[in-house]
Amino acid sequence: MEADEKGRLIVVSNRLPLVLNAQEDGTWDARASSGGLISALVPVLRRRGGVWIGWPGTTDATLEEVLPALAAVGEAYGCSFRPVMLTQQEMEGFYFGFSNEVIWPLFHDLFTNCNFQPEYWQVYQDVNRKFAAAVADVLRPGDFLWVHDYHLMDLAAELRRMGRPVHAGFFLHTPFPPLEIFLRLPWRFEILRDLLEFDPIGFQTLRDRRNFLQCVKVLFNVQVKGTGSVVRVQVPPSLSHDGASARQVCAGVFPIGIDFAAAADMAASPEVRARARELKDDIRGRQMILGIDRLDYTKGLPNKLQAFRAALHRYPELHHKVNLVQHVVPSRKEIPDYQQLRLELEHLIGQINGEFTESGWVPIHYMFHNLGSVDLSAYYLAADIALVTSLKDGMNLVAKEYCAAQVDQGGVLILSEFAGAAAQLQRGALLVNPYDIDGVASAIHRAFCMPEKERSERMRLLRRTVRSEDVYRWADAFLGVTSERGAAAVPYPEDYLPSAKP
């Protein structure tokens, strides 16, 4: 299916954009939702339009009955929303199961974390044919389709299996596992074959394009043609669902990024300058080292504890100076592995703060909610240093979100090494191995020591770097890509310069 200049987006995803929630009377009420897919493409979205497809949140509903709230999200989006509607098997199976049993630790690399059930491939295979049906219903000549994440893998072939070819890039949010790891899934030809139906696939950084080039190289003996941030596979007939000629598939590297200006406008509002004020009054003007992880075993949380622990052991110094503000965003808390995560959290939390609490001072703070998005930004902004420890992240948009919303310039970030926006932000960022826990607790106590003029200098490079690479530069290079095929790149705004100083 060729495209035109007028052709759409289509963004496809596992989770619309929004919260459904039950009124009194039997309606249903949307309202936006917070996450990294999410704050990056609504941007996109609305400046050129659209239709975003994914599954509305709730299984306890019927497609008629969320049908008008989606209506009024959508007309304050600018664009329109079309739910898939999963039932709750097929939650356990593809969402629970594996998605987040399989590829979700697979692809991080804990894969004994993994668990191999052929009933979750079936039903990962029916709910991608259910996305595919939906899209089928929306699709005009000339739409691009953006596929986002792990959850999806197979949409595009399964629409060429339907006879509904279209013009398809995918991007993976999550890292690519290097070919030892990835040999471990039972369905590894299948996944792989399938992802070659999209044209462009995106990755966040070159070692993750690194792992997957392998993976095609070895178990298809494809071949790779230039050098940069995108490169051209070979893809054979014998590779194609439905035995179509020799053809190319572009795979890039496109570090996501963030809306520099609306996060920067939002910490530099009265509204979050006066809520920061209090974030410091209720610490008594001590350093706020602050950390803000969803619930997940990859993000280091444990060993995040453990270094502040340590540095509290070896610098008597940080003793009533500083606190730990840990906020656990919750997820996924029907996983077992996730309820023993929290467990385990809690538990040292509470060792540690019995350890050294002291009249006046408790060293950590714990928190395990959400936040809403003024607190989130006023917390940025009053933050002395964020502590991000990941054990392996696709980018991290947390560490991105806090330095656009220090305007002020003076927070430091300690920023894991494993974590993909590492590449990008590694001159102003200390960077750390979450696994060395001295070490992390020597950057603690660097950052507690740091000048201000090194401090600032630091901030203002990490700044220039997130402003410059921000989510409508991500965008424009992932749909640059597909331009010579007829899909229009994104467009940037007339107020693309942001108000806030860089």
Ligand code: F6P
The other form holds:
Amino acid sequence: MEADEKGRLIVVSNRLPLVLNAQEDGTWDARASSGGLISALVPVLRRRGGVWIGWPGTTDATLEEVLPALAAVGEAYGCSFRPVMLTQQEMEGFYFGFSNEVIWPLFHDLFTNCNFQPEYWQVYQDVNRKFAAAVADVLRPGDFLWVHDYHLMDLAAELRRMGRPVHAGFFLHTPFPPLEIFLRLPWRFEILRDLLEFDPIGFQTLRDRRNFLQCVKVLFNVQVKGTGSVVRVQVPPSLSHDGASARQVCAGVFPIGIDFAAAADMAASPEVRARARELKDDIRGRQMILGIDRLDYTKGLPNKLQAFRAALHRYPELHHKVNLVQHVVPSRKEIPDYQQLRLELEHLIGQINGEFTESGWVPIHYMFHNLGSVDLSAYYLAADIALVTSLKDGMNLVAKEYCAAQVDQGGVLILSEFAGAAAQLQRGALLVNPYDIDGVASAIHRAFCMPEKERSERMRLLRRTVRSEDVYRWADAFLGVTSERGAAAVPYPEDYLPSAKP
Ligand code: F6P
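Which structure goes with the form predicted in complex with the named molecule, now that we have seen the form predicted alone?
Zooming out: every chain and molecule, the one shown earlier first.
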């Protein structure tokens, strides 16, 4: 593979964007996972040359088993994937432990869910060093390293400590918390100091970058220069590599998008249309309120169910006229909080269905499973209303996927104002505070009653934004900051600021 004049790109994420499956003959097969990230970055990897490094998503296969599968999928995509194998013990301390029991809840402002075990921090650093060693193995002069997400915040610093400094950028897919929450982190100085080794550092929203800048100002007394989508942080000599000179790093706002064209084409395909008709028939012409959420306490699932219950109490005209079709995608099942959440949800759904079910109508249809791509697209197409009630969310791509798949433009998006997507989608969506049960209930009723004309005007606005700010534009904007073009014009929206009256 030939690198173009920009130098190769090395992408690193905790998980490779692949799904590995054991075959009957004992070999392993790898396929690309669905999602915009791989669609956006593989063409860049193909053009510039480079490699995608990450954990292959299973601890069951050995390195010898994984390598041929990755080589085959890399061949098919015209780029290369390189595995970092993790032991069960590393998974426990690094992935379940530090990443998902410390950083995940903290960065979503839910610090009471944090389990600040000192051993987790040790393993997190060890595994970041392991990823750094995998990068060092392939690194060539002129390469640019793009690191994704909260699992690998130490990576650039580890490479430097290893004597292999590299130009590396970082994109945080989750939110970044406000100062008073971040300060609870026992390793706050180390994490922030190591993040400042990246340039640029990218965030989903202005809110996240503002939080980050406040933290570096307070903890390290840095100066920030500039305004707009990319600002420059003056890193003081005390944090510089030689201990004497100041450095500058860029901090930017780059709201991630989806592959709009692919999602819209899929929804318009005859197969998806036929499946969507079946789904509508299943609920006998009632309005479908759709929820698709990973099993996660950040998604506000109990709030959503309580709001639906409140709507059924307050608006009896909804009875027999709507179904809440809630898909919950299994996730991080080894973590006790996730197991507990599943029990809580199933209990609540049982209560609500027990309270309202009548002959011929069960209000909530609940499925705990992974959805295939045709079914996913068909549900998006069939749904009259999509209901997203995250307590906090980096972006929430379900909201964007719903808009892209609404090719007939009749659906209404109800969206939490605490999802990153709210900043971009505030003009077309009905924004709600997920903690306000009555407010969400009244948004459900408003969406149910919304005239067709208003529905399609709103959906047209939403689709225009999701189309123009897609994942390709996102990747170009981030990579543009690292190239000579400098910070390309990145459209980023102002925060959503709730007015007193909805
Ligand atoms: O939002 C962060 C994220 O890592 C996403 O990229 C991913 O879809 C989700 O959380 C679940 O991640 P995982 O199953 O790897 O923990």
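Residue numbers count along the first chain shown, from 1. The model shown is predicted, which means the values in this text are computed figures rather than measured ones. C-alpha atoms forming the largest set that superposes within 1.5 Å between two forms make up the rigid core.
- In the core-superposed comparison between these two forms, the C-alpha atom of Gly26 has shifted by at least 2 angstroms.
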